[in-house]
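A single chain, nothing else alongside it, follows as structure tokens in the form predicted on its own.
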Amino acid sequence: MKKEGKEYIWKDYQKEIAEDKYFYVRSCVRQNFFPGSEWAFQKILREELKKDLFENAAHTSCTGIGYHTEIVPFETMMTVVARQFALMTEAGYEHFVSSCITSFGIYSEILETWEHFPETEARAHQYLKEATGRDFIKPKNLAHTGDIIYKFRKEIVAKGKYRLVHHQTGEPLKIVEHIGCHYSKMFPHRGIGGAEYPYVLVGMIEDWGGKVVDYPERRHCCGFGFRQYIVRANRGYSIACSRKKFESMEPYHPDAILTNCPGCPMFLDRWQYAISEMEGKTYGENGHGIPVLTYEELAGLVLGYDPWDLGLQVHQVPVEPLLDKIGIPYDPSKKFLGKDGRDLGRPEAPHFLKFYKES
């Protein structure tokens, strides 16, 4: 095919992402995982990109793990939702950016029902009058997280220290990235590059100079799936996903996986230590496991941000090999200390897995 068709067919592929202008909303659980991430998005929009970034500390969680293992009710998490609109519309913002890939697929699951059945819609503006007294604009732009650093990364990487290559050789490092289910799944137009060919974590790799890898299990299910982990006797299933993930990209030997979801990086990063247990087994080079990184922790890095303040000393699978690799420098010393200077003590090493930086 003609490079002129290829690029009028990715038009379709695409999605209008808002300039400037955000009214923001946490994860209920990203920060309980990965700290660093959510502080990393907000320091690398408002100061490396000097965009208007807006955060009510009085907005909620969206009820999505509630709503999907069949807790919460359509009713009660429409409504929910349209009281995070009304805030939005109250603080004067249009563009609504979520952190959580499970809040982006409620907030469009929302907006895809409004469009097809307003009578759904006066519904919510109803509950929400009869509830708190407020009222709502809908957004006029729903944005992901993940999608704006996606839009930035060309600054990003011009703006950095570092790129996704060893500093030894020169070779691009190998990524694999993986996708949270509901970032495209359900709505394939919401998603830069739809269910097919999900490009907002391969745009962010290839330009900040990575190479992506491809394997069989690419987009396989990461574990979590909130009732094969929430429900205990389901949890098996869960390290089994995951376990066949690994499986199937251990003979590519990637430097890294980048993700895009909450849960994802959660499940990939513990259960490498879970399986190390269990089996005596590791992924990586060397009884290492394959570093988990999330996609604002990986901007930090590019831009130089200390690996401590993005929060990696709390993944399971250790980062070292991967900032060795890259040329990133830290001092292990510092790895578990608190603000204020203060020894947090030392977790203990699993058996297997290796965890502290050998001398």
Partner chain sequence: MKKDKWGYGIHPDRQIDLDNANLSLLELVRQSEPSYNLCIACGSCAATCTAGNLTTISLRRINIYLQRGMIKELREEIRRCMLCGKCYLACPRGVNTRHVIIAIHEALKATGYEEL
Given for the second form:
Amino acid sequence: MKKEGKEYIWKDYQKEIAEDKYFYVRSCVRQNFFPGSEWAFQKILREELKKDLFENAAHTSCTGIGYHTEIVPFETMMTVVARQFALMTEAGYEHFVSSCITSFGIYSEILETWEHFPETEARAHQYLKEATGRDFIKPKNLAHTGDIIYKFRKEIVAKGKYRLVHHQTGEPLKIVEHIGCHYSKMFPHRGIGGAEYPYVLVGMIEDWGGKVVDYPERRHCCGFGFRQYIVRANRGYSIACSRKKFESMEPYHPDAILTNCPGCPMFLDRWQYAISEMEGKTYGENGHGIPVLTYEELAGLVLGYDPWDLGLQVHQVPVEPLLDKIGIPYDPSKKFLGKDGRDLGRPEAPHFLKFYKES
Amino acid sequence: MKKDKWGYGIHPDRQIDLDNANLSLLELVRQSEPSYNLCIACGSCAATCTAGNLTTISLRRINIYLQRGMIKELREEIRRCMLCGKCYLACPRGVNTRHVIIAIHEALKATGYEEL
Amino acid sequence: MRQVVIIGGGVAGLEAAGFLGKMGHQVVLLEKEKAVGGHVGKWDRLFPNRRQGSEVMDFIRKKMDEKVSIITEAGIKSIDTSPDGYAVVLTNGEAIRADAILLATGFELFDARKKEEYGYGIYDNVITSADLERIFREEGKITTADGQAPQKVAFVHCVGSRDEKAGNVYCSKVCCVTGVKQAIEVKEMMPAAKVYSFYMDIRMFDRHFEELYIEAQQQGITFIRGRLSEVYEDQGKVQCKVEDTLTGKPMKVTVDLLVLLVGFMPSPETKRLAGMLKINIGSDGFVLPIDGHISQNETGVPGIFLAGAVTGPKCIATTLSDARSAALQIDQYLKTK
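Next up, can you give the form predicted in complex with its partner chain of this protein, since the form predicted on its own came first?
Everything in the complex follows now, all chains and molecules, and the chain you saw is the first one.
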């Protein structure tokens, strides 16, 4: 593998990311899937990087899931998005930051559409005005939250307590990276590094001390994809896709999987459990799975945040093997305590996937 | 596969893995009938085939099964040939197609796959 | 004496220079590189009979006499109209009188890095057909990046050709036969190696080409009908994903060395000069002659002629005929001028 070959391609796929003053919109599903991620992003931006991150509680879903399952028409979605932009305009912000890859794709698609079809943009203004009396100015800069973490990756590791190295051997940890399709496959120039060799997560992994695993099925679908999961009869496609990736990465013994999309970590994490129940197969060491993390969770770990504050206890594949390798301390007795300290009980252990350290 | 619990299973992979394909029969057929190599998959053999107009048999497809090591499909398909040799007349590359069929039968026997 | 300026010192420009000299004209040949010879000068053996490329170059060079002067590393600043023809002004300020100009600026090979999914320049064991010729010529032995003899080699047809995403809808014509020739050469060098060819159509358009294809089949080269979709590196090996269109199934093949058969691109210099000379360029980027059937060498601009791959992909034999045809047309033009 020649790094300079990738660098040659990467120089064509650099994008401008605003320095400060962000208008932040959330994902509609991530707080359920990975509840600490968006909290960690806000904390990192405000407390560590001292950035101005503004959020308006009146913002809504981008309706992307509905759009991609053909329930919400383009015109409706475009008007909802126009409203998000109106909220940003009203708050006096110009840099729009989206927590979700699907949303990022939706915002990109709409901005591209408006660029090529100004009459469609005019319609968006008209619809929004009629429906809400609002108007908007298009964002000057559109970024995904992963882009922001990427931009400040060096500052994060400089402030951090841990690096992605084995605390005993000093060896870099081997990390698989997986990019959400709507990050750069639709518009390669809107993603850092393009579609074939995306750099956004690679940059984080390498600058935080880890080593990227380049395995054969790197570009294969994670197993989400709206149609193949939302329709139950199609879920056999979904799980087969994830399995193809696990089978391909297994010989490289990855220590973790890093993702930038709401769907990928969900499926790469949960399907490891389902595959183990269906086939008895696990992909980590000694019956463990391969821990799957979001970039905010990983950034939080690097910065020394408590794993349970980051919400890592709700992962299906336990992350303790990764914490042990990095040397991050954690209190097993606090794993299943709620934010108020109340005991939430212990989930039933899977049949094959190792879930509790002692079992 | 515990399908009941889930309502779906894991779809089997359709991908041909040529790295691990069983090409033992192909080698035997190539040695026995060197003209076999000259096939360009034009399909004139299958178009003219008497049996092919009545059943699913296609010599073009049989050839590709052989080349991809798809022995189960090959064995199933080849039974339908009546060895009339009309395909030999049609082949533009001069492949001795009738002998190819015989060579495949012999190779199936030699490798023991005929019995499976 | 009339003077002709030929721009481009590949086989087209050189052959036309030789003929025009013999016809009694003064010729100045401009070449942007350090040496003339173009792409053929860098090739090892030629299809379909695998003779040395240098033999053809020697044949062409022998025809050139004192009437032909060659200026290498020549950059063209401008081409000005003068009362009796043109003045070609070089970047060093020198102006060369021209009663006629022959544009023989040829082609450049498709930059395989643009097909990002094939990993050229990234994966260690992905090379181009031009790299393989250099290996044949300079090294005489094929090895993978770690110095081993490859056991499996695959050729990929239509890299940068018949590919709208790469900006080229056209067929580059010569890559099919080049790929078949190179596959045979690899098989001859390493008889135990498995050799694959991923193709969409095998386009053997000229005399003795189909026979070369038959020879490749006889040597046991495996032709797989399907366009390569993507490539991965797996511990130094190259994993290829393709649809085996004859079974209608996706297929995975792992090889030690992957050779990309890169197509023709119009050279950027052609575009620049065509702009200066106000001659027409087609949507494919190659120069349009005034008539594709009967006036291949004429541009419609008096005194400006065309030869070789400047008007689209051509093999060597066709290029040489085209160059002679251009020389004849220029001779006629100068006689009646």
